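Heads up, the chain below is alone and in the form predicted alone; it's given as structure tokens.
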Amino acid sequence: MINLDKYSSIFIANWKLNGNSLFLKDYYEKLKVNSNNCTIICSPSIYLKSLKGDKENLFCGAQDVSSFKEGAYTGELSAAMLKDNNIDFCLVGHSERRQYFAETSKNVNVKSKNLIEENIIPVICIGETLEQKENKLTEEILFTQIKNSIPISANQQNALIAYEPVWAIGTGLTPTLDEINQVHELIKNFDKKYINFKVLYGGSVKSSNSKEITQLNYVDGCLIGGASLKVDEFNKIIS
């Protein structure tokens, strides 16, 4: 298992439904990995075999995994298949999966458990909508998602948590630095089990705000969406 404690920060590029073979070639030619940090590239599944990693500071990641281990489930990719393709990290429960594909916390729990069994680190995503935030339900929603999404087998060495307020994803809106830090502190103190978990922030992260975010006491890195598609911008973030 990868020693997550040795990294100053963890940065994950989530390309979502973007990219092609030429994009990958150009991206890796220009990518400048910081030796103090852990950098993970999560591509669409068709390009997983083309991702490059050094097992030291640069790793390969998937955007999702099946909740099934094997069987008659056309179109699915199992955790074992991801492992067979050199994948070390996998996003689970991303807000877009929850919103557009009816992903439940129960599914996230099963997927995370399967990944851990294959020594793949799940990046378990949680976050509240704008309506929930305005109704002061952030704490309740996050605690419910943590309780139901994170399997018993998860610990600070084999799993990551990513807090991504749904209302901040792709909107250009971000919580204040104090709000981000307070929510991350809240997550880590939900139960003594989570105190040493690394918690990443996701939601309109870019080079102009990433440094301030990653320097917060309770933030251990960032999950980057749109900004990660521009390699020069991503290089600034991970530097």
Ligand code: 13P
Contents of the next structure:
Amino acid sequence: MINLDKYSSIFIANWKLNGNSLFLKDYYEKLKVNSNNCTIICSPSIYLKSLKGDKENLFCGAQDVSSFKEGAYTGELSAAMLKDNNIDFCLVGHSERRQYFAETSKNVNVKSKNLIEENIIPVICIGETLEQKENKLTEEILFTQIKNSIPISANQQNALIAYEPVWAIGTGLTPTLDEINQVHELIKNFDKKYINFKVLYGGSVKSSNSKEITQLNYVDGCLIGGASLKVDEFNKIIS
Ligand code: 13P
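Switching from the form predicted alone: structure of the form predicted in complex with 1,3-dihydroxyacetonephosphate?
Once more the chain from above appears, this time first in line as the rest of the complex follows.
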């Protein structure tokens, strides 16, 4: 398992359903990994193996995993298969999976547990919708998601939490820096078990705001969607 404590920040690129072989080759050639930081690229699964090069402190992550371990489940990829392909991280419970694929916190819990058993670090995503925020339900929603999504076996060494407000994803909107810091503090204080968990922020992160966000006391890194698709922009974020 990767020792996360040796890095000052963690940056994860979530390519979502984007990219192809040519894009990947060009991206890898131009990517400038900073040795103080842990950089993780979550490409579509079929390309993960081609991203495995010789750059130090660069890791691959899947965007999802099956909750099943093996059997007649057409189209699925198990945690053991990811491990077999030397994948070290996996996003779980991204809001797009929760929204478009009806993924529940219970599914996220099982997936995370299976990943931890295979020594893969789950990046457990949580976040409130705009409606929930406007109805002042953020704290309650995040607490419920954390309680139900994070398995008992998770700890600060073998799992990561990503706070992604759903309304900030792909919209160009972000909470204020104070709001981000406060929510991260809240997450770490839900229970003493989480106090040392690393919590990443995601939602409209770009090179013009990444530094200020990453420097916040309770923020341990960023999960980046759109801006991670432009390698020059991503290089600025991780530099
Ligand atoms: P954007 O950075 O495009 O807002 O996406 C965030 C995200 O969903 C990363 O997982």
